[in-house]
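For reference, the chain that follows is the form predicted alone, supplied as structure tokens.
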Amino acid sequence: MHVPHLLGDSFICEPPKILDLEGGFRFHHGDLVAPFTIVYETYGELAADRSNAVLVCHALSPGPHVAGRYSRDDAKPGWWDGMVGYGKGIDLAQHFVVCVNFPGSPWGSTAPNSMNPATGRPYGSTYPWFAVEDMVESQRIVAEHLGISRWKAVAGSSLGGMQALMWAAMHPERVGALICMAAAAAVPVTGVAWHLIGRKLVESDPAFHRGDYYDAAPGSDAMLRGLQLARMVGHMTYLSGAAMEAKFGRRRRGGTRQFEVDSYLEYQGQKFATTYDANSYIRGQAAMDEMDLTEQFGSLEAAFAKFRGATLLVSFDTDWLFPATEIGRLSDHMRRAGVPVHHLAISTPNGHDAFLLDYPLIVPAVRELLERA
């Protein structure tokens, strides 16, 4: 029997696995990279029966670690810690988790920074542009190989949640509850926009050599620039209008003409440039804008024609990027289709990234809705 190693009110958790596919992995849009690693990591014990597994779809900056802390001395948890835990929403003392690094994403799995064995330099702008699909498929594989024939229940917010949406779409059969958040069919326009915008920059930016920016000088000052405003812009859609007149409101920075806000985003692009990659970055916003389950089935009706697990889809009334309104078409649309489904509206101020902060709010209808499944 798993004993958990406690620490504080998170637990110790194991290192990344890693599976690596010498046949290598076929992208959607046809590409196939050989040879080729999936990265992914477990929390908890899977049942005998393997009837207590969860998949939780990781969204476009973190990767697949959701919960636990490698070593006592971690600055931090995993991303999802607050959902994902002994005694949490997703209780890790009942169920088995997994989260895959997405093909593309720069956490393990083989990316465009990976190198590319018939050159020896990295894939850069030869890497495949990936879609949803493609992240579906790296669960799957994983799931065989774990010999997990159908999910207790998918979960995911942001492009997580548009994994899980997914999931039920092209594989009905295989999914028994499904847990959505922050997330819809197809990303509104006015999100396309803003990553449009966001893509531009980082191509635009002549550090990034159309993608085989790699040989680049660590730290120049011009290497990313475009990922930095980038990721600025990425951010104001994830922040609502009563959190940023809250947290900056137009206070300047310490005596300066600088508004608090510029130092803020500032910071936010550094950071985010420093550790994540700009042709990850751009394929994973194009992948989300791409998907569009209207388009690629016919309908919301036929999409979810043969799906029927208990549905949980949680929407944030602040939340630019995925309006309350789009949330709650899904739902009308997934009721019309037969699914069983609980839309959960939730007022906060905390914008696209309350499913990082509002946990008070969100776990009960996610422990619920896994008791039910």
The other form holds:
Number of protein chains: 2
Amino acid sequence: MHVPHLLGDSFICEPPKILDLEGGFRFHHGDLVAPFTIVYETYGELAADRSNAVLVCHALSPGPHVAGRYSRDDAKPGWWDGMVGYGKGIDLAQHFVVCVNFPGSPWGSTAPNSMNPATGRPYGSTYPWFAVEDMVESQRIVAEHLGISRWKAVAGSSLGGMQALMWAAMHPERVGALICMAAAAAVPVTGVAWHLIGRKLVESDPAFHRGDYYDAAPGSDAMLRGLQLARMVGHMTYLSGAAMEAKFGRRRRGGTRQFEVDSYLEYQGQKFATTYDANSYIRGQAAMDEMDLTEQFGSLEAAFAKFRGATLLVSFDTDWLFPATEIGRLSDHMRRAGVPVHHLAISTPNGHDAFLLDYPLIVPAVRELLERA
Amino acid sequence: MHVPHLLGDSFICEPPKILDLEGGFRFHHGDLVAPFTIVYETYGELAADRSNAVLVCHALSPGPHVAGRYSRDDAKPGWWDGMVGYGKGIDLAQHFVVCVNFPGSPWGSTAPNSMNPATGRPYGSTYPWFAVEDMVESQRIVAEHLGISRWKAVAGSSLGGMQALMWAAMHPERVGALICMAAAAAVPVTGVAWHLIGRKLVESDPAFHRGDYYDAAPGSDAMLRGLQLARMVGHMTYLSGAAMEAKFGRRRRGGTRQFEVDSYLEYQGQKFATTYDANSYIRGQAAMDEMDLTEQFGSLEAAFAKFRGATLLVSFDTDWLFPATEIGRLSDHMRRAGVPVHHLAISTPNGHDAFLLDYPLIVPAVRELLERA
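Please supply the corresponding structure for the form predicted together with a further copy of the same chain (the preceding block corresponds to the form predicted alone).
Complete assembly follows, chain above in first position.
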């Protein structure tokens, strides 16, 4: 039996794993990038019959480090440590969790900031504009590598939730159950518009050099102001008005006239722009915006016609990007397609990011779904 | 008796009027700009006893041209032509309407893009950062010039509504009635944050040259991309998600993959950035953000302690900038101060801009208030 190394409320996890594709990765739109590295992480133990594997799909900003700490000194656990762990919503005492860093994300897999061995320079502007289908394909490759022919469940939030929906539509027989939070089968127009504005902010920064900015801004401290501004816009769309009132109101920084919200947004934008890659950011948002299961399959009923997995959709009433009404609409269509759907509509001041915060409200429903699956 | 030149649903108005202040204009924060020109417009006829004057305060983007057309060939009437006119909400058959272009706005009054006679160059970065108090003071100067010691009513929406509230607080005895739409006694933190982001977008444009961009971008076709982007952000905050769904959804421009909302926002941003002045924009938004009657008077009850005019507050349930809850809160405080307030809470998909669109829903309440006043 596997003995987890518990560490307070979290645990010691294994380091990221690497899968090298010598033949490269063929993108949905036709481009081939070779060689290609896929980085992924796993947690818990795969059952002998491989029936307990849960795929967690990460969103735009985070990477494959879902839960746990790499060592005792690790400052922070993974991004969904409140959901995934021993005794938690996705209980590692029973489940084997896999998270794959999607192609184009800068957290390990081959991405726009990776060196192109053919040129000796980062791919930059030449890196393909990827699609949600590519994220699913990279996860399918890892599943095959691990000998997992069917996921007990596929779970995700935001862009991760969109990938989970894409799994159910593309590979219905390989998905036992579906957990999708703060996401829908397409981004509603408001989110599309904010993404487009963010992308224009990145592209308007002269230092971006149309994507080939790696030489111009070398060193780990380099930061594109355009990406920082784009993230400030993005961060606004993740918050609710009520949460901003409670957190900042119109308060000023001590002894100055600067609004507290101003320094908070600058800080959040800077933190992001010094660690994330601008080419990954604009491509990842474009992938979100381009996904549209209605357009792709003709209707949502057609998209989910063959899927029968127990499904949990979670919406948050202060989410601007994926409003609860939109997720309610998805729920209706899936039900009409014959999918057993539970739509958990949560009231919270925490906006789009509630899936990272409101664990007491979402964990019970996740546990219940996995017990049934 | 005055015979209006009616023109379809509108009328022929007089050209803008000019008031030259030889001694200049002393700004609230101490700066003097001299000489200084104030441009204003008037509609209808001032009664012999000067009891029928209504001050309309304009918002950030529009100017003093409230209603009517300058000539038969004029493509568009003034910005509040649905409210102000013969037989309309503010009926010119009974009222004399005044609108003053506030100091710093680029529609005629001396502004950052005006020539500084002392240097032979536009004021640019040297133009003062003005306050809502300056808008009120310019209106007070015009009232004095016209011999109007008391307004029958002061009306405005958005930044114009904030000026109306400032009038009631600064000159309570000079305001007979108050009409304030989509505005409050301070901008809530969400709006402050969007304004700050917009300002950063303007200032991040290298072509802005810290405000002294007039030489660098000469000619009427010149446009700052930073201002265009800021306006796209601003425009988003004026719309509701429901209106965007209805107007655009996820539709693409015929034969292309470009989202319709993308070309709409680019167009709106361009239209604004080719006609409005960037220095005026960032200063006007800062003036909005800095106004805070609670901070200034200690409490809203204190701010309105001496005001007794009949008051109409109008809120729109899809307004992100001034949520109905915030206007409800203002209404409660004013009532506690002893002001007779009617809060008209309107349900509409039209967002912040509903005051320019939902005339059937707001005109009756305005007429009723003016009949009582």
